[in-house]
Structure formats: structure tokens, C-alpha cells
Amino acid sequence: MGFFTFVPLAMKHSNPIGLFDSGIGGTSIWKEINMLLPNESTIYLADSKNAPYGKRSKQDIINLSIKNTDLLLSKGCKVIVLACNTATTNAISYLRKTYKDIPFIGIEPAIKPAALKTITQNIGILATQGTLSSELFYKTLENISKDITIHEQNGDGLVELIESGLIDSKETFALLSKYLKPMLKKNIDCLVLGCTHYPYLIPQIKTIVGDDVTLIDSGLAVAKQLERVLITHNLKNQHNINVQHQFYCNSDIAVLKRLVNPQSHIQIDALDF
């Protein structure tokens, strides 16, 4: 089934939390987890070589998610966070059915919180095509009031720019303007960031949309859900002893290093996976 040999072990409180994303974007989720759960060690996989997942088929995304899951389990991870909207919406159901003894935490666009906040009844969502076209995304929309209009925008090209380290570039700003200004004309007052890469673009996005549009992402909500799952499974680590964070990237690690800001307890390595 998988790409790595996984031998089930009795999980301990001190075992690390595993995270994976189609690149460096999921580090925005990792930062929220690290702040909320400082006693937890983590292992993060940046699958930059295969980014963006949003342009791949559902089966490709499932296969890549299996590969990442097997690698994290081989390193003893006690719970796995899909720090990627596209992987969550396309693969988490399969992973939960296949790896029944491992808790999985997923991420999906925060449409429900936006629906509670909107006054104009117009919500914008910026996401990858893989997320916008997924079955889980459509199921989420079904639970939103019919009085609310969702304005979807495929953020094609943004992940590639972020992965290349061009977060503050004129090219990135121009592409964001192209995507966001039409939604502003439709009177949105909430903008859902439906990709874990996009929080790194918040300064540019705020310049474009102004103060009247609330930006909503899933980072803190995911961290809180992870804490609940750890407590439920009796896996939360109560002791801040030998906490370590390991990051692996199968492409250039320079951008990852800039975003994570390595310290003594953080290790960043290139790894072919």
C-alpha cells in the first residue's frame, strides 16, 4: 500500500506530531500549533517537489498523501495533520479508513466562521482548484445559508510564487489584485484563505482589500482541534523536555529556512521522498 515500511508501535506522549503539505505553506499551521502546544515535538514534510497539489488528480493527491503518511508513521508520529486544504478535501476520508489506529486532523476552508461574520451576505474564497472542485468542499457549501453568496476564485500561480520565495514580489501583488478586485466589486466583507500558503500573503491582501474585509484562515482552529484530539486519545505531552522540531523538504530548503527561522531546537534538512 505505502512507500515506507510502518511497524505499529505503542504511541507515547512524547512521540512527535506529524504534518505534511504540498510545500512550505503548511508552516503557517505549524506556527499556530507550536504556539498553542509548546510541549509537543513535530515532524514536518514539505512536499515541494510535487507542489501544487491543487492541479493534480484526486488519485494523485491520495497517492502522495499515502506516501507522506507512511514516512511520518515510520518516524513514530502519534497523530498526523494534513496541513493542506487540497490534501484534506481529497484524501482524508481514505486515510482515516486505511490507517484506523492513527488520528488525522484535516483542514478545510473556514466558510462556516465567515458565514457567521458576514453582514453583506457575500463571502469570497481564494483557494486552489483542487480544493474548490472537491466533494468535501461542496458538502461544506450545502450547510451554508442560501441567503449567502459564495464567490470562488482559483488562486492559480500563487503557490508557485510562494514556493519560489517571491512572497513580496510585484508579480505576486499583481496576481492577487487580479483575483481579489472582482470579488470586492461583488461586495464581499469576508475573504476565506482556502490554502495554507496564503496566510503568508496577508500583508499584500490587506493592501488590496482594505480594512472593511475580514480575512479568515483555519490555522488557530486546526491547532485547537489538534489539542482536543490529543486529549481525547490521551496523547498530549505535559512536559517540556527534549522538544524538537524536524523539517524535511524534497526541494530547495532555502525558502523553508526563511519562513521557519531556525533556532537551536529546529532542524531543517533536504530529504528525497
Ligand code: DGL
Second form
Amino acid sequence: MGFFTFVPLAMKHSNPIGLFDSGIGGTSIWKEINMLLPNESTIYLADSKNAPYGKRSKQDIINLSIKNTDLLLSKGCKVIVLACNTATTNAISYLRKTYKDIPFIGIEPAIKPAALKTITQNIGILATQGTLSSELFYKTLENISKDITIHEQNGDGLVELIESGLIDSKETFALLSKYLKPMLKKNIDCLVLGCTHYPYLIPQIKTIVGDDVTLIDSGLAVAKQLERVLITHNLKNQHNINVQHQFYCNSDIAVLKRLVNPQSHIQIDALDF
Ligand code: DGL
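Instead of the form predicted alone shown above, give the structure for the form predicted in complex with the ligand, please.
Now the complete complex, all chains and molecules, led by this one.
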């Protein structure tokens, strides 16, 4: 595998931040990062050709994460954001051990903030099978008070619907209802969105769960953690000059274009990777 390939030695503040996801979902994280850190250029890889990661083996997810990391590093990225819960929970520890000089920022389901917020002591989590079955997720659960019940639901099929652009469709609403209604019967008052694709479903989810259930995702927390890491490594860009955002997708780019408005400083291109 490719971890002996090019790793830049001296990173500059103006080098881009690299992000990857199994597809377009991680753009929800990119939006938070872009809002908090407007001076930073970014390169985003949507590995839609290989989506969903959530049904793949751990080794497969590691191999795909290496491929994405190598490409981002070859383009001079100064840090790598795994804008994907499934890649984080399965591959981030391997990446950190392998690429020792590169800071990696990951995203995990926000179970801890939900545990601090719940009053009914019942939390719902919607995530991929790959995330729910990962060791990292299991360890997170171990640290949650035994008084709290976590109701897990695998969001099987949702990533595929979002990737094919069926975000507002009847099919998506029906699948969400099937997954969420049993949780409501369990008296959840917090619902953790454990996949970066799911923030795009928030309007439908709110219609189903109502105002008494708080939706919790990790997007802003990841952006803040990224800022801390950039400051610690003296890599935060202080100047708003030539900021560019490049998106690459290895499948149809139409849905990506709908979610991220191409402009002069935001380019969206097809790329086989
Ligand atoms: N956005 C990915 C995540 O956060 C989706 C995973 C998948 O492709 O199954 O988990």
C-alpha cells in the first residue's frame, strides 16, 4: 500500500486542509470548517465510487483511507480531516501510526454531549453498520453512565439515497420513519447523527421526531478541534489571500454541485482516484 509515497517535509500555513469522505456527506463538515476558518484553502475528496464505506470490512476501509490520504498528501495538504465517522472509527488509529508527521482530525458520533444533555436517559443513535460495530465506538459506549440507554439504529440505505440525490424524496422519508419511530417509543430526547451524510436529512428528521428531540451532530466540534490542531502545529493561516476550495469526486459530480455551489474560488471536478 501507498504509505511510502510522497509526504511533504515542510508545511506552510497557506497549504490546504485535506478532507475525505466516502462521498458527499463530508461536505456538511466542510461547511462548518469553511465558516470557522475562512482563511483556509481546502481539497475535498468524495470517494463516491466506493460508497457506502459502512458496509465494508475494516481492512477495506483502511485501504481506501490510505488511498485518499496519499492523494491529499501528494497535493500538499498540511492536515487531513476524515470527514466520515465510518473511516474515523475504523482507520484513524492506523493512519496516525503510519503517517507520524501528519496531523489527522476525525469525527465520531457525539454520544458524550448527548449523555450530558439527556433528561429521559434514553439516547438514539443513527449511524452506519461500520461505525456501530467498530471498536472505537464500543469504547466510547463503555465510558457512558450505565443509567443511560443507547438505542442504536443502523441507517442502512440512507447513504445510497443521499448519494443518488434523493435527499428530499418519499423513499428517504419512509426509510427514516421506519428507523426513527421505534426510537421515539423508547422515549429518546436526544438523537445523535452518527454519519456525516445525515445532516442533509435534518428537515425530514425534524418532521418525524418533533421538537422534543434534540438532534446532535459533531460538525462544529470537528471544526473547533481542527482549529486547535492548526494552532498547536503553528499551521493556521492568518491571511485571507488566494483562498481556494477544490472538490474532486470519482463518480457523478451533479449532486456535489447541488450541495456545494461552484464559484470562482470553489472548483468541482471529476477525478478518477
Ligand atoms: N459519511 C460517512 C460517515 O460519516 C458515510 C459512510 C458510508 O459511506 O457508509 O459514516
